[in-house]
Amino acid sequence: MKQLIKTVLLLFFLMEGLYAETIKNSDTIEKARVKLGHRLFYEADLSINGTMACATCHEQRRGFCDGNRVHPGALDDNGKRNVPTLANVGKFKNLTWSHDHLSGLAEQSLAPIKGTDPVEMGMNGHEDEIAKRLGQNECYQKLFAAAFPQEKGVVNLGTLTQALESFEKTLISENSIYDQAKKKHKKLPTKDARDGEKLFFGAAKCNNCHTAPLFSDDAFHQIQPKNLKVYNGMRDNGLFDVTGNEKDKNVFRTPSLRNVALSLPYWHDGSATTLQDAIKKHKLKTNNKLSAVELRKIIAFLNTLSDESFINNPQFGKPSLECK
């Protein structure tokens, strides 16, 4: 019996050691994927003519959007929608303005890389060119080998999009003035911001859709037809274009308000050029009753959602030319 107990204990400690080693190896691989995804995020060779990277539209200093109403593709095709911000994107289930069944960020990244409506990076039908370009690069050979040891460092859309997903999941913004006040159980620094906070979570009912802490309910809502405009000759039917269901016409996902003061213009079509315009376009009964002073106070609160550490974090910025 004693020998049996010793044997069982020995097996237990061996299994525990193997588990710990597995976790350690898993963490090492995930860090390698984040490093690779970071470099790929800024890689223009993911576009047909080497002119466009993910970071072309998702600029860190703007909260990872680009400040344009819409952005043209690598071949100058007209853009269709305003570039969404990426703060805390790894915590969202619904990852675009109007798609409700993407499996994750890896699949979502194929839309700009391979998408045809509109054409963005223009690589549809040229997927092998991506593997050829990156596979000839010694730095990428090294990074893919470290990030995908079980796949023997193979360079393809599968491994590439997994790495992009790993990096994008690190884009966490939770250190705004608002966050700091909450963590320290303190009030916001100005009376306007404090009054705006009360309005946001109270009478104005902004939080019904822009729910904290993401400041989005990660859900889809129908936009009133009078708020929809044809831009660049394109009519955008929202979720209907994916589902074909009539009830999904003009339905779009609630955007996050994290870093919203940096991410103008607003709405899915970029048709609101200021925060005041964006609030007024909602046409909610509560907002129709908001005075100019109340609007100013809500905007003062929204300004506290800007996260300086997020937009200046070197871990998210353009990587050095040196392969590390």
Second form
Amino acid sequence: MKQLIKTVLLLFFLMEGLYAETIKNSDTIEKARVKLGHRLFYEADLSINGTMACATCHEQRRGFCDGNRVHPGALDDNGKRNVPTLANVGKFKNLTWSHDHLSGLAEQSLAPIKGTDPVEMGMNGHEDEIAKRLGQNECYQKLFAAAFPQEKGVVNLGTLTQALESFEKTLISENSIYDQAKKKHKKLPTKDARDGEKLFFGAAKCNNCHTAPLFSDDAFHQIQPKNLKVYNGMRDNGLFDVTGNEKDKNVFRTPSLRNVALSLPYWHDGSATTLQDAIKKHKLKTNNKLSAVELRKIIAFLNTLSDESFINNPQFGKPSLECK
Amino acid sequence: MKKLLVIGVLVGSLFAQEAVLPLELDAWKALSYVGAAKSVDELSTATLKVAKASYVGLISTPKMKYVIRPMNEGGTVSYGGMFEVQINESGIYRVVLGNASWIDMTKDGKPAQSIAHSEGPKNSGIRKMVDYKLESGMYVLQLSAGADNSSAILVMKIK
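What about the form predicted together with the partner chain, after the form predicted alone?
After this comes the whole thing, all chains and molecules, with the earlier chain placed first.
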């Protein structure tokens, strides 16, 4: 009997040790993937002619948007949509302006790399080229080996997009002036911002769709002004182009408003040049009847959603020259 | 041969679209060849003169040793280069470029902040124009993340 108890106990400790070991290993692997994904995010060799990285369109200092209406591809193909922020993107179920069944960030990243509507990084049909370029680089050999030990460090779109996903999940913005005030149970610094906050969560009903704390409900809405113009000759029917359901025509996902003051221009087609334009553009009674003063106050509130520590965090910035 | 052809096409396209070129871009017409420097030591042989358009040869990115790390570095299959530009009078200067390379205008190891960006007139052979406020002194103009091994370039004073 004693022997049995001893054996069981021994087994128990062994298993627990093993379990802890696995956790520690998967932690180390996840860290290695974030590090690799970080470097890949800034890697222009992911584009056909080496001119464009993810970071070319998703600039940290603008909350991972860019200042253009749309951004042309590496081969100068016309862009179609405005670059969205990547703040807290790991917390969304639906991705992009209007997709409702992408399996996750890894799958999404294939769109810029090898998508054709529009062509961005231009790698469609040249996927092997990526493995060839990165595989020759000692730094990437090392980083892929650490991040994908079971896959023996193989460089392919599978491992590469998983690493990008791991990095993107670290892009968390939760330290804006608004967040800091909330954490300390303090009021927002200016009267305009406080009034704007009241409007946002109250009478103006912004929070119905731009729901805190993500400032998006991760859901789809039809709020387009009547004559939606075609930009660059590219028709954009929103969710309809994914589902084919008539009711999804011109339906778009609510964008997050975090760091929105840094990310002009606005709207899925970049057609709104200022925050004021963007707010007024909703085909919603509440938005359309906001007075100039109310608009100013709401914008003062939106300004408090900018997160300096997010846009200056070196862990999200250009990786060091040395391989580490 | 290929290079000659490119020069021909570029110059041709500039002449052909003369009508759409703004006046101050007249300087595009006189293109002389300048090979880019790949490191500091080569800078003295890679000089651009203000108001004089040049046809520049660029260098494979892995061979480049930039004075400062470019904002946009470009992959192994892209092209870049460096040039020296003597600025005699402080003022607003425009860098006009035939391809979409990233531009860093640097002095004493620091990049100048750009103050305006625009695309060139359609079919003008101009892909990109960036304006900077510059002091007098010697600047190093860095091109990076370019798609081709050559381009046309012009630095001119606009104010």
